[in-house]
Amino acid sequence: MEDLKQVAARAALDFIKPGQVIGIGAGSTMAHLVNYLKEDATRWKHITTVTSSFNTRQLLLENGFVVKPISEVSKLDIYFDGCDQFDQHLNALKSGGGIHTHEKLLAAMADKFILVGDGSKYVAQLYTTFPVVIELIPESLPFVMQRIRDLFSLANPVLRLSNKKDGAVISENGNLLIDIWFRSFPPLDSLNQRLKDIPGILETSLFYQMAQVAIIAGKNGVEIIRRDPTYLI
């Protein structure tokens, strides 16, 4: 039986046109998208790609895609990415990879930000089974931890530690990551700003009202969800 992530990734091909600049995120669904693109020479030979992910970049280069660094791009036609979960308003949490600052930059550059994944990612409202992750400069760690506890009584901030080496996980930008575990989420419409108002915090893993479209695959097939029902794909 075909993996539902593969089904969703294949459906994403319909959105890609020759001549476009395409952003591709991280994870197994994005790897499937790259592999399906490679099978369609009319598309992959005539697009430029940008990615937030080291692994995706390696896969793109190994398969002969044109890959530009993020620093050379200011606009994308489409950015595709997966997520841990997203709600009916397409608010998404992208907490696992720790590269959400680059992912959010690419999502903001894109004319269309499209979430791609299997149906298990789609929930009525975001659950606290995943943390909100923040990237912060190392010098701010004690201050940021205390400020989060002061501002959010239902939050437990935890410094992300590496399971491959002794010490903390270091981001692509040389910063630290804190997983904020909420017992109940504060209002999402203000959460990003409240966190980013804390000096030292660079970005959060909550993608609030950024995606326009989601492609999900479930037992009943592929479903295309628009944040705004009137949005033209």
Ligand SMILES: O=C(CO)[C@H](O)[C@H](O)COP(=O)(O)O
Second form
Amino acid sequence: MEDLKQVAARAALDFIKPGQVIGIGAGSTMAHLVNYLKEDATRWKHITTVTSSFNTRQLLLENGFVVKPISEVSKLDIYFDGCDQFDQHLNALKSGGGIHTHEKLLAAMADKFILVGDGSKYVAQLYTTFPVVIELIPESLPFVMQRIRDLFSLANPVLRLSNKKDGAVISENGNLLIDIWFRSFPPLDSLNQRLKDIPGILETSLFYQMAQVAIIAGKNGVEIIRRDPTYLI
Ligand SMILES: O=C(CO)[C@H](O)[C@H](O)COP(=O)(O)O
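Show the form predicted in complex with the ligand, please, the one above being the form predicted alone.
In what comes next, the whole complex appears, and the chain from above leads the way.
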């Protein structure tokens, strides 16, 4: 039997047209999407894919899809991705994977950025159960830590460490990651800019008003949510 992530992934197929350039993000929901594309390979063999994720790339290649490097693409028809959590305005936290810089790049270059997930991801407003993650250049670590503590008195910035090897997690760009644990979120509309104004910080895992559409699978079926109700899908 399909679980809800599979149901959401299957519903995503309705948005794709053969021949399109499709971005696919990270996580188990995106793996289900790749599997569904593979199941109907004759229909989907002519799509070109681009991905922010090492694991998704491996899966796409194993299943015979064309995968273009991000560095060769400036525009996508659609970017699909999961998230940790998103709210009614489709603001999303994409903190778990630590690959938000590439994810945000793909989201920004897509005509449509579509969040895909099961109903547990959809919350009235974002909770601080997930951190906001920042990617920063290694040299800036002590400065950025201090500046975050100065700017946000109730924030706890924690360097992300690897549990599979000694030392810090190194991003795909050779940088460090800091998980910023907020007791309550500062206003979301200015949070990205306040963080990115700190020299050394490259990008944050808060996707503020970026997604146009969300596909959510719940007990009562699939719901399609648009950030702007007049947006044509
Ligand atoms: O945001 C993400 C990575 O940063 C993933 O998309 C998110 O963790 C969703 O994973 P899953 O589909 O397994 O629930």
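Each form is matched to the other, and the largest set of C-alpha atoms that superpose within 1.5 Å is called the rigid core. Since the structure is predicted, the reported quantities are computational estimates derived from the model, not experimental observations. Numbering follows the first chain given and starts at 1.
Once the rigid core is used as the reference frame, the Cα position of Ser184 differs between these two forms by less than 2 Å. The rigid-core alignment places the CA of Val66 less than 2 Å apart between these two forms.
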